[in-house]
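First, one chain by itself: the form predicted alone, in C-alpha cells.
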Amino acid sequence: MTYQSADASGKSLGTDVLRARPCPHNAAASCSNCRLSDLCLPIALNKSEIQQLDNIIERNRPLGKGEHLYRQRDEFRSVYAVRSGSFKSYTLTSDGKSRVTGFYMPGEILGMDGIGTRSHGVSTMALEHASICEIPFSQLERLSHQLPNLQSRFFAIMGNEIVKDQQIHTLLSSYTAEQRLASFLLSLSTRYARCQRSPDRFLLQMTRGDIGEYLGLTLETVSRGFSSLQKKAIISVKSREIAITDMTALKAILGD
C-alpha cells in the first residue's frame, strides 16, 4: 500500500511501503479485524480504505485505573478510540471543583474537545483497566481529505456529540431527578448491546458520585433513587451490578 507523508512544513516526503502498526500487546490487532469496526471509525471504509486508517494508528500500552489519557489544558494532538475498558471525563472549575462530563464504552471516540481550541477542554481517566487506539489528528486529517467515506464519518461523529450534548443540555435543565436516572440506565443499556454484552444487566464502573456530577444531582440524591428504582422492582441493585428487571417500566418514567 501506498500513503503520501508530509514534513512539518506540509510538504511531500515521497511515497513509502507502510505495514499496518502492528498492537505492542497483540500483532494480530487491526482494524480490519477489530470486533469494534463496526462501531468506530471504520464503519464506513471499505477494506482498502481501512487498510489506509491502520497505517496512521498508534495502539498504545492499556492504561490502568484512574490513569489519564490527557489533562485539562494538555495540547491537543489525537482522537482516541476506546478499545476495551472505560473512561470518564470531568472538567476543574478554578476552585478545584469537579463536574464529569461523559462516559465513554469500547468502540466510542475521546478527544474531540480538543478540535476546536487546539487544547483539551476536559481531563479523562480511565475507569478501569483500559486501552485505546490513538489517532495522530494531523495524519487523520490528511487522510480524510484522500477518503470522503472517512471525513463523512468523522463528521457524523461530531454531530452525535453535539446531539449528545443537547440531550444532557435538556436533561438537566428539565428531567427529575428519577427521570435523569432513568435516562442514564437506559443510555448504559443500549451503549452495552451495541458493544456486544448485555443490556440488562452490567457493573457500574463509575461512582454514585460522577453518576451524581454528570445529571447534576448530589450523591445522596442518586443513592435513593436508585433505592425507589428497586424497591418498584424496576432495577435490582447489588454493589456496582446493576440487572434491569422490567425494562418497560424504565421507560415509562420517560414516557417511551
The other form holds:
There are 2 protein chains.
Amino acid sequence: MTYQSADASGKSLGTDVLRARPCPHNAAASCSNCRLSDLCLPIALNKSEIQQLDNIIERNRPLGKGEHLYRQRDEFRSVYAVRSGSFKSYTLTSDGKSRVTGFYMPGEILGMDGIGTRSHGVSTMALEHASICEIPFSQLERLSHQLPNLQSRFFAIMGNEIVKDQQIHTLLSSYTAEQRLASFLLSLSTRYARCQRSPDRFLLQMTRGDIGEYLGLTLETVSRGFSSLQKKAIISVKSREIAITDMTALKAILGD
Amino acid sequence: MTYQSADASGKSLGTDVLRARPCPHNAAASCSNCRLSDLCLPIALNKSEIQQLDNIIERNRPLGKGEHLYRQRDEFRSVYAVRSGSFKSYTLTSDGKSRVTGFYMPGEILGMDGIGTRSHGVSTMALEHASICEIPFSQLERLSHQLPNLQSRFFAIMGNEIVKDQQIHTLLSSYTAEQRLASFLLSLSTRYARCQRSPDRFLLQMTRGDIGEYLGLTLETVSRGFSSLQKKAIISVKSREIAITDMTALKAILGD
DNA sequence: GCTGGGTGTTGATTAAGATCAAAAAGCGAC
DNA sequence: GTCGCTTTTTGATCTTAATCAACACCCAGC
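Having displayed the form predicted alone, please output the structure of the form predicted in complex with a further copy of the same chain.
All chains and molecules follow, beginning with the one already shown.
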C-alpha cells in the first residue's frame, strides 16, 4: 500500500512530497461524496439522513495558517468538522501564557466546549491552510430531534471526546516526558492512518512549543525528547518531519 | 445563614457534626420532590417532562463505602446522577497504578465515559455511604428524542463535562502543586455551596492519595501542601476536615 | 545573494516535586 | 480499652524537567 506522502528515496524523509501535500484538500461539496464521511459526523446515517445533514452544513471559505476559527469568549453558534488541514485549540492562563487543549485533524469535530456554556472556552486557530464544515448548533439540535440516529451519533461523539480528555488527564498526571511524547506521536500516527495517510511518516504542523503546551512540557524538553528518541533509533526527526522507524519500541515506552 | 455542618464551638472544627451527616440522604423517591432537581438533569424541564424522566429512572439500593458502581470495561448501560454521598472514578495504568479521573458530588452526572465506546473507560467507587439514580441510557436516548428540552439539557451536560476536562488539562500542564491544591479546594467549595452546604467548612471524603492521583501529585506533596497552606493561615486542616479561613488568599494563589 | 524573526537544538544550572524512610495519628474490630 | 491496619505527617535525599543561555537553522522578504 502506498500513501500520499510515500517517497521512494532512501535517505531523505521526502520533504518536498510532504510539503507539497500536507493533507490534500477534500473538495467535497457535500457529505455524500466526502471521503471523510466514514470517520466524521455522518457515520451510522443513511443516505437520506446524510442529505438532510448536508442541508444545514455551511462550507465557508478556507482559513489561512494562523487564522482563527473562533476565539475564547466568542458566543457559541456552531460546532465544526475539519475538512482539510489541521487546527489547535488553546486557552490563555491568568498569567498570560497559552496552553494548548487539543489538535484537530480531518474528520474530527471541534468546538464542543461551547455547548454547555453557550460561549467558547478556548480559541481555535488553523495550523496550516485548512477548510472546515460549519454546523450551526441550533439546527443540529433541531435535526437531531428528528433523526434519532443523528442524536445518537452526536452523543457518541461527545462521549468519545470525554474519554479522550480523561486519557490526557491520566497522561499528564503520571507519564514521564518521554512517555508523553511517545503517546503523542502514536496518537498522530493512528489519526493520520484514519484519514488514509502514512502512519509512520508525517509532517508536524505544530511547533515544539505547541506540543509542549499540550503535553505540559517546555519546548526544550520536547526537542530533547525527540533527539533522544532519534538517538535510540525509534524515530527519525528532521525539523518538522517525523518518521517512526521502530513502532514496537515506541509502543513499549508506554509500558507493557 | 447556617449550614448543616455549621458548629458553634470555637476551637474544634466541628468533627462529630460533620461526621454524623457527611451529606444527608436525599429521600426523594422522584425528581419532582428532590431538592437537587435544580442542579441535576431536570433543569429546564417542565413538570410533565420531569414526570416522564422520573419514570425511566431506577433508584437502587444505596452503596456502602468502597463499593463499585461499575468497573472499567463493564458494558455501558446507564449514566448515573449522584443522589447523596460522593464517588471517585479511576483507571488503572499499564503498570498497575491507579489514577483518579474525577470526584462526583450530589446532583452531578457520571458514567458518560461509556457513551461513545459502549463500555466504561473507568471504574467508579463510592467514597462513603451513597445513593444514586440510575438512568438507563437507551431509554434516556429514546426520551430525549421525544423531549427536545431533555436532549438539549443532556447535550449541555456533556458539553460542561468537556469544559471541565479541558480545565483540568490546563491545570495539570501548567500549575504548581500549591496552585493545583488551591484550585481543588475551591472547586469543592463551590460544589458544596451548590448543594446547600458550607462552602468554607467541609469534610474530605477522599484520601490524600486519591487527591494526589487526581492532581498528578504524590500523597506526600498533597500533605505538605495542606500543611503549608495552613501555616500561611489560608486554611485549617485537621485530618479530613478542611476550613477555608482566607478565601481571598486562596483564590489569589491561582493568579490575578 | 543577504538580513531578520521565528523556530529548534544543545549545554549548564537550578528548583520543584518524587522517592525513600520513619514515626505519629486515626479508626475499626475485638 | 488494646491490636492491627490504613492514612497522614515530616524529614532527608535524589531525579526529572524547568530555567537560563547561547547558538544554529530555516524560510520570507528585500
